[in-house]
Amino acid sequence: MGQNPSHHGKTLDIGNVGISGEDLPPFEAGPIDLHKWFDSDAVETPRGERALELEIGSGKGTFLVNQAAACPQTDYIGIEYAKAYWRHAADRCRRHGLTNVRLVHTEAAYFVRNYVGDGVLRQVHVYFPDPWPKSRHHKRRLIQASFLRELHRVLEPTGAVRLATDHSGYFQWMLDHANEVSDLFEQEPFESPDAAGDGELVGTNFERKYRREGRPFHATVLRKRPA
């Protein structure tokens, strides 16, 4: 935590928002009590009673900045693998005074598998993940049946995975893999989160860039089936 190298001449300070993968405990220690990452004195509702949500691939933090401000009684954890983006997003959330955000520099599947306990997340947001369009790279795609099973484990009852992409081929891939775990999830229409502006699907940097390029968008919600 603390100050980091400059970005375009501006010193970035990740403060208490940014968490480096190097600061995580050994994965053998098991899941982390993620509620303890947040400042319990800054909110009215005790942390253990607050909803916890995860964004995978936070980029420059646009979604988290807007969503966390719109929903101050929910805690958000963002995961970003690109170190420069992670620093930028953490500094941005810190400057906005968002005490309900933590940003982790790590690999998403590794983090979920090793550090997130059973049934602790209300929602998981995955917006515009890398589509890895070449066939030989499809195995690198994040959304696969095996990972959806892992997300099912960490979601609370009736929790949801929210997916959005501009890549039609990847979207069909998402639907195909969701069908493989249809015993665990049911599909629902996508409704824009509070962070989205007028006419926006989600309100991320990538969406705004792709919208200017005239790309189509695809989205769905996978709702955890009742036990």
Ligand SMILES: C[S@@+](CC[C@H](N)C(=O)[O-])C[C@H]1O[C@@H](n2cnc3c(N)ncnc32)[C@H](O)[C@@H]1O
Given for the second form:
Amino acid sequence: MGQNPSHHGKTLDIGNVGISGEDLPPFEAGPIDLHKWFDSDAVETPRGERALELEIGSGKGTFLVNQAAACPQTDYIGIEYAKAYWRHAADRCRRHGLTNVRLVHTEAAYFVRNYVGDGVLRQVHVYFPDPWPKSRHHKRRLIQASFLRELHRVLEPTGAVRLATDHSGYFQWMLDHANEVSDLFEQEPFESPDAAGDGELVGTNFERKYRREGRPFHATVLRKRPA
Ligand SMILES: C[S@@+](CC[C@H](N)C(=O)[O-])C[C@H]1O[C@@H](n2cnc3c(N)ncnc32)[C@H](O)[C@@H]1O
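Now show me the form predicted in complex with this ligand; what you just gave was the form predicted on its own.
Following is the full complex, with the preceding chain placed first.
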């Protein structure tokens, strides 16, 4: 926590939005009560009854800033493993006065596996994940059938994973891996979240950059099938 200059000399303050990997308890201790990360006096609905959502790969935090402001009744946890982006995004959410965002500096699959309890997330947002285009790097892709099984575990009974990418090869890969777990999820058409501006799919930095380059986008929703 606390202040640190960015490489542009601007002071970044992650306030109580940013949670560093070192602040997490030992993973052997089991899942965290994530609702406790949020102040309970700032909201009308008790925290434990509020929806909790996760964004993986928050980058500079554009989605979180807009989505959390548009949906004050939902709590958002962003995961970002690039330290400079994490600090930038946490500082940005703090400056916007958002009490319903926490940003964790850690690796997303590790975080989900070790710290997220069963059935606690309403939605998981994954927008423009790194495509790892070379075949020998495909195993590094975040979306894999095994990870989808893990996301299924942490979702509420009818929760959803929301996926968007500009990379058609990775999109096909996502669909193939979703097919491997079709007993767990059904595919739905993608509807834009509140964070998206006019004519936008999701409204992240990468979307805006790729849109200027005229790239096509692909998106889908994987809805958890009722048990
Ligand atoms: C291509 S960028 C997209 C950022 C943002 N979602 C957007 O659309 O502007 C992917 C981001 O995900 C982060 N990332 C990739 N894999 C991750 C993982 N396993 N855990 C946490 N962060 C990850 C990267 O550091 C990077 O900031």
